[in-house]
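A single chain comes next, written as structure tokens; it is the form predicted on its own.
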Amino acid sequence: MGREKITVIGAGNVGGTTAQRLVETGRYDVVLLDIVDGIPQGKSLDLMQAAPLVGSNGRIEGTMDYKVSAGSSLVVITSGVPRKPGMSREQLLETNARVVRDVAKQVAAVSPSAILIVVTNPLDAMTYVAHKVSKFPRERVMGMAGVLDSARLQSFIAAELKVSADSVQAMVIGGHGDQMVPLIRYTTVAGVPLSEWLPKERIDALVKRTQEGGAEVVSLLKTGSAYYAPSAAIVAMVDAIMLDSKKIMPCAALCRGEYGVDDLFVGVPAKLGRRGVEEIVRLSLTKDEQAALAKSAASVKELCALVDRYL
């Protein structure tokens, strides 16, 4: 058995950095695909030349041709326009819905048994587009948001308490953005609930910073948005799936009644393995958490209703 093929679509900052992290694991053969001629080829050549220095045997190829990606085990979709300062995720909707629609159609044609991880914003609605257009089964289509949001919360807690980020366990569900639902009751430091470590007002401040995590990076960078943490989150999901680790990670998955959500992609804890989303893990939620998740799902539903007109 050779290494399995993973295709990253979109060779911008998120896609390029994801390709770098994937090829440097040495576990995968990576295809970096973009519609702008020269960018995927140039980045791939640069990454190929880095291989002897980082001890990687993974291969990478840059292309504009979907045929090169044929037979991919997993495809990461990062293509689309990024959010500009002051721009809402909703404003991205029409442009990115058309982009993801076209990508999903071409991926389904050449890699019919691939697992899809969607990263394009607005995340939950774009995952819905990819699922609807590809016609793949629900377990093979998911969105990356919760892993990133949870990592942001973990990093803020670790910095606040001056402890290793490894000691912090966090779980953020719901939509990506202001609608996310950090489950503070399930957030622990060395197995001890966060409420034992910090007063409520500090926890609330860290939650708020997590909800605005992407916007904070955008406002500092002025041009462009976050890509180091998003690409690391993508690779964590890819590894969980490809290594069949059964890791429980929050991601946008198609709920069919779980958490009172029906026929919508929304962030929930999922067991990830070689079949993709192998199980949606049911946690018991408080009334407030359930209400926050329902509100999050309602806003995703609105976006999906808008998106249907572009499909």
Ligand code: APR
Contents of the next structure:
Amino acid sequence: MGREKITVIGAGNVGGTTAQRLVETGRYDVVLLDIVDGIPQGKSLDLMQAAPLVGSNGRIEGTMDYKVSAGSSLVVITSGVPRKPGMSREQLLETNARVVRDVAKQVAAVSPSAILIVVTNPLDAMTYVAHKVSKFPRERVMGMAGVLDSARLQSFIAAELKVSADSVQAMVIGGHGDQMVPLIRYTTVAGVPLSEWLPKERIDALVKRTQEGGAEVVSLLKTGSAYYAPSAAIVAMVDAIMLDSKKIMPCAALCRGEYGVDDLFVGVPAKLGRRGVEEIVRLSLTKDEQAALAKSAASVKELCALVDRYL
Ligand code: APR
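Could the form predicted together with this ligand be given as well, to go with the form predicted on its own?
Everything in the complex follows now, all chains and molecules, and the chain you saw is the first one.
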């Protein structure tokens, strides 16, 4: 049996770096697809030529043609435009909703059994678009945000305490961006609650930095947004799914009553395996955490109502 095929749509910063990380695992045949002729082909050729140096066996092909991606087991959607100065949130929403709509339609036609991981922002609404257009069951459509936000929080805590990042466990749920809900009660260092390691004002400062984590990178880069940590988060989800590991990771998943959220994609802890989101894991939340999640869900609902007119 050959290796399974994974397609990355959008060969920009996030898509290109994701393709690199995937091909370097040596576990997958990767297809990198974009609408700009030359970019996916050029990046793929470059990555192919790196294989003998990094000892990777993975294969990669760059293309503009969805037929090349046919029969993919998993498709990562990073295509879209970044928010430019002067562009309103609604304009970004409209442009990217149309992009994700067109992409999801073509992906569903050639890879009807694929699992979709959506990365394009605004994340929760774009995941809704991909689900609605593909008509895939909810297990097979999810968004990447919580894994990245949790990793950001973990890395800040590790730096503050001068411990290795993998000693830190964190779970950030809710919508992406300022809507995120970091579950500090469930954040631990070597299994010990964070509140025993740091005073409240330091924890609050690290949470704030996490909430503004994407913006902090943008303000430094000036010409784009983060892609190293996002692509690492995507590959962590891909591996959890493809290796059927049943890892519990926060993802934008379609809630049908879980956490009091009805028929909306919002970040929740999910058990990831070969079938996709195999279970939404229910953690008990405090009143405040539940209220923050409800607020997140309400704003996702508003965005989804706006994108409905472009579908
Ligand atoms: N089909 C395929 N590719 C497309 C399409 C489309 N319809 N429309 C745009 N693209 C491609 C662009 O040509 C570009 O190569 O998507 C790519 C986007 O890349 P970048 O502009 O570098 O953006 P990037 O930093 O990769 O971010 C992509 O991920 O984290 C999110 O907010 C981020 O929504 C953004 C997405």
